[in-house]
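Starting off, we have a lone chain in the form predicted on its own, written out as structure tokens.
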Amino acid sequence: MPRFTAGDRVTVLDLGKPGHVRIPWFIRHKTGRIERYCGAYPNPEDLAFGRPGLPAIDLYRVHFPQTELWPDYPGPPGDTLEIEVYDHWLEPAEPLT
């Protein structure tokens, strides 16, 4: 059962893992919304080292406003970025106040 559903606010963690981890630095510590659940897949961080990557990990497409990623973003305020993030890199976002 996926931990998050479409519309949930999530924050991307910085797990401090070295090497190719599929999580760009510019989304770490940033908050976005789950756009959709993509399914469960073997962990690519393990696959890269020849391990089986099991158990499979839930993968989500996360939606970020560009201005959340880059506060000085010069483009239109409605520009967005969507990126796929594995569950272990996500935590529920702090509630809006």
Given for the second form:
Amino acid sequence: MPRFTAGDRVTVLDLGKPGHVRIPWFIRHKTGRIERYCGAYPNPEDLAFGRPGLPAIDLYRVHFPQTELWPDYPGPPGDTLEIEVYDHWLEPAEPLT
Amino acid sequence: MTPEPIGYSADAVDPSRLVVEGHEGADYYALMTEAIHKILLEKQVLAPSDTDRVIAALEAPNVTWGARIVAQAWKDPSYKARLLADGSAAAREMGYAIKEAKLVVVENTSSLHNIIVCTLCSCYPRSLLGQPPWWYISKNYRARTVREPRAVLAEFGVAIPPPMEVRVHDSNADMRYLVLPKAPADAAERRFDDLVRIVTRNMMIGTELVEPYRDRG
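Condition change, the form predicted on its own to the form predicted in complex with its partner chain:
Full complex below, order starting with the chain above.
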């Protein structure tokens, strides 16, 4: 059972992990909302070292206003960005009800 | 002297550091790949036909496959609904297997323009469209598309009138993305094959339009 569902507000963690990490710097510490649940996938942080990456980790697409990612974003305030984030890089932005 | 600890935190990134294009160190890996290939052939672990088969499979997909999916969606509203709900299943209906990941299709409308980028490397629906264009892999495109997408689009000659939303999709993990461009105004009257011909690779990445968006002021 995935921890989050579409619409939940989440904050991206900054786990400080070296190596093959798929969570880019610019979304860390940022808050967005779950756009969709994508399914569970082997952890790429383990796959990169020839390990099986199991159990598979829930993956979500997270939706951000560009102004949340870049305080000085040069475009209109309605512009957005969507990106995939694995469950262990997320925490609820507010208590889940 | 104690070396500075290496920072792996976002807080350690210097936002003013220079972005350098190129493939430093790639020569070494190209040479090693060639050497290993030669050894595997000599030891008869691999036959030359094995390599040919893999190269042929990599080169088989092409832009027309994606264009046929787009034209079908323009012609058939129920196919479009299935395509947006499950891109991989709808591609399979047209005879194309998306092998590397799940296909997510995002639709351009009169209020929303989508653009695809992979900030980390060059993730791209290769099993459908073939290999990505050189600029898609460039650090310039990858760094700037998430930061100033409208400036990047302007360099491709694409203007998005400000009331419209620009949505960037970072293809950073296990999904692959295809933009469903906004259909030409006369799509209903045009033949399927004619529509296939007008769809370009860049339209399916989001860096080209079929017709300019009208400024709604």
